[in-house]
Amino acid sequence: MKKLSLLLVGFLLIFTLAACTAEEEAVGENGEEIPKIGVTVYKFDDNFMSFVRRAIEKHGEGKADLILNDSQNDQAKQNEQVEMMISKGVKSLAINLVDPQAAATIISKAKEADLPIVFFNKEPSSEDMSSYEKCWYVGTTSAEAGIIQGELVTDTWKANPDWDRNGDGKLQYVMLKGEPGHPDAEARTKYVIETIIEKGIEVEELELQTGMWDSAKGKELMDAWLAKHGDKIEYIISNNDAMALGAINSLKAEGYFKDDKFMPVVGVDAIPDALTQIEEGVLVGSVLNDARNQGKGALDLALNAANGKDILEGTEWKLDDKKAVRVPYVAITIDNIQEAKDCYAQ
C-alpha cells in the first residue's frame, strides 16, 4: 500500500511538472520561445474595446503567449486577474483599467513583481505614471475627440440651416455622455460644446445624461427625451457610437430617417455599425478612434518590454513627455469613410 501511494505521488509530480513545462514553453511561428503577456480589458462586450482586443490578438499571433481577461467592468475582479497573471509568470502586463483611479493599485502590484506595465485606452494620472519607471500608456489625447466632434457639428449645422427647426439661431441639443469620471467622457463632453461656441454658434442644452457607453441605455434615454421634448431637439451629440446607435434606434421607432423626417446625430469611434449608418445617410458622422492602432501599439510596447528591449524598438511609435503613445483621431463623414473602413480591414 505504501509503495502504491509513493507511485501515485510520483506520477502526480511528473504530470504536474509536464503541465508546468508545457505552460512555460509557448513557441512562435519559427519555433522560438515567446513571452507570456497578461492582458485585461475592462469589459469584452464594449463595442469599441472588442476591436482593440481583436487587434491585440491579431498582432500578438506568433509573437506572444497572451493571457486575456474580461474584467467585466469590476475593478476588484481586475485586481485579482492581475495577481493571477503575475503568479503565472507573465513577462509584462497590458491593462485597460476599469477605473483609472485604480492605477496606483495595479502599479504597486507590477512594481512589487518588477514587471513592466502598459496601460491602454484609459489613462492613469500623471502622478501615477511617474511613480514607476517601467510604466507606459497607449491611447489618445482625450480633448482631441471633443474638438473634432465640435468642428463636425459646426460644419454640418452651418451647411444645413433647415436643421434650426424653430429658427431662433440657437442649436438646441441633447448630450449622451459616457461613464462619469472617465477621462474621455469628461473631455469629449466639455470640448465638443466649447468648440461649437468658439465657432460662433449659440447653443442650448436640453438634456445631458450618462448612457454609460451603452447602446441600450442610449435608446432608453432617447425614448424619454423624445417624449419630453419632441422636435424641440435639433441635434444629438453622443460621446460614442454605441449610444448614438441606441438613439438612432429610438428615432427610427418614431418615424425619423424616412419621408424627409431627419435628426442629426454624431458619435465617436467610427465602429463598423456606425459606418453603415453613415453610408445610409442616417448618422451625420463620427470621429475615428483607431482601435487597430491602439491595440497594435499596446501590444508592441508590451512585447518589447517583455523581451527586455527598448520600449520603442522596431516600431513607428513615439512617446510624449507623459510616457504616452498618442494615436490621433480623425473626423469621418461619407466623404472619407474608406479611411475608417481600412482600419477594420484584415
The other form holds:
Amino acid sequence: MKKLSLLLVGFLLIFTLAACTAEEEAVGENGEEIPKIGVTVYKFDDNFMSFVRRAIEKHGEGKADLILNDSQNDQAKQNEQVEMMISKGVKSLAINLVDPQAAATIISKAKEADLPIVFFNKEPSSEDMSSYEKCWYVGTTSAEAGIIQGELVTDTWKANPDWDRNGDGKLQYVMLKGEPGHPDAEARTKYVIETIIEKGIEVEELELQTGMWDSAKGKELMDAWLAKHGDKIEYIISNNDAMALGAINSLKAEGYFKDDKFMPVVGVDAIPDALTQIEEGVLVGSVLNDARNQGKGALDLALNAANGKDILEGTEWKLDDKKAVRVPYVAITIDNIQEAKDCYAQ
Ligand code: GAL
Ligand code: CA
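Please show me the structure of the same protein in the form predicted in complex with beta-D-galactopyranose, now that we have looked at it in the form predicted alone.
Everything in the complex follows now, all chains and molecules, and the chain you saw is the first one.
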C-alpha cells in the first residue's frame, strides 16, 4: 500500500513537472523564451475596457505569454485570480482593479512573491502606490476628462441659445455618473460642472445618479427622468459613452432626434458606437479616452518589469511623481472625429 502511494506521488510529480515545462515553452518571434504576464480586467463586459484589453493582447503578441482574467466585477474573484497567476509563475502582473480600494490586498500578495505590478484604468490611492516600490500605474488624469467635457458643454450651449428651453439663462442638466468611488467617475462629475460654472454659465442639477458605466442602466435612469421632467431637461451629461448611448435609446423611444426634437447629450470615451451617433448628429460630442495607448502602455511597463528591465526602457512613456503614465484625453466632435476612429481602429 505504502509502495503504491509512493509510486503514485512519484507519477504525479513527474506529470506536474512535465506540465510545468510544457507551460513554460511559450516563445517569441525569434524562438526566444517570453515571460508570463498575469492580466486582470475588472469585467470583460465593459465597452471601453474591451478595447483596452484588445490593445493589451495585440501589443503582447509574440512578446508576452498573457494569462487574461475576467474578474466579473467581483473583487474576491480577482484576489483568487491573482493568487492563481502567482502560483503559475507569472513574472509580472497588470491589474485593472474591481474595487479601487482593494489595491493594498493585491499589493501585499505581489510583495510576498516579490512580483512587480502595473495597475491600469482604476487608479489606486497615492498611499497604496507609495507602499510598494515595484508598482506603477497607467491611465489618465481623471479630472482632465471632466474639464474637456465641461468645455464641450459650454461651447455648444453658447452656440445654441435655443437649448435654454425655458429661457431662464440657466442650464438644467441631468448627470449619469459612473461607479461611485471610481476616481474617473468622481473627478469627471465634479470637474465638468466646475468648468461650466467657471465659464460663466449658471446650472441647475435636476438629477444625478450612478448608471455604473452601463448602457442598460443609463437607459433605465433616462426613462425615469424623462417621465418625471420631460423637456425641462436641457442637457444630458454622462461620465461615459455607454451610459450616454443608453440615454439616447431612451430619448429616441420618446421621439427625440427627429422632426426638430433634439436633446444635447455628451459622453466620454469616444468609442465607435458613440462616433456613429456623433456622425448622425445625435451625440454632441465625446472625450477620447485613448484605449489603444493605455493598453499599450500597461503592456509595455508590465513587459519591462517582467524582463527585469528598467520600467520605461525602449518606450516613450514618462512617469509623474505618482509613478503614473498618463495618456491625454482629447475633445471629439464631428470636426476631428477621424482622430478617435484611428485610435479605435487598432
Ligand atoms: C473609464 C471609462 C469607462 C469605464 C471605466 C471602467 O475610464 O471611461 O467607460 O470603462 O473606465 O473602469
Ligand atoms: Ca434653462
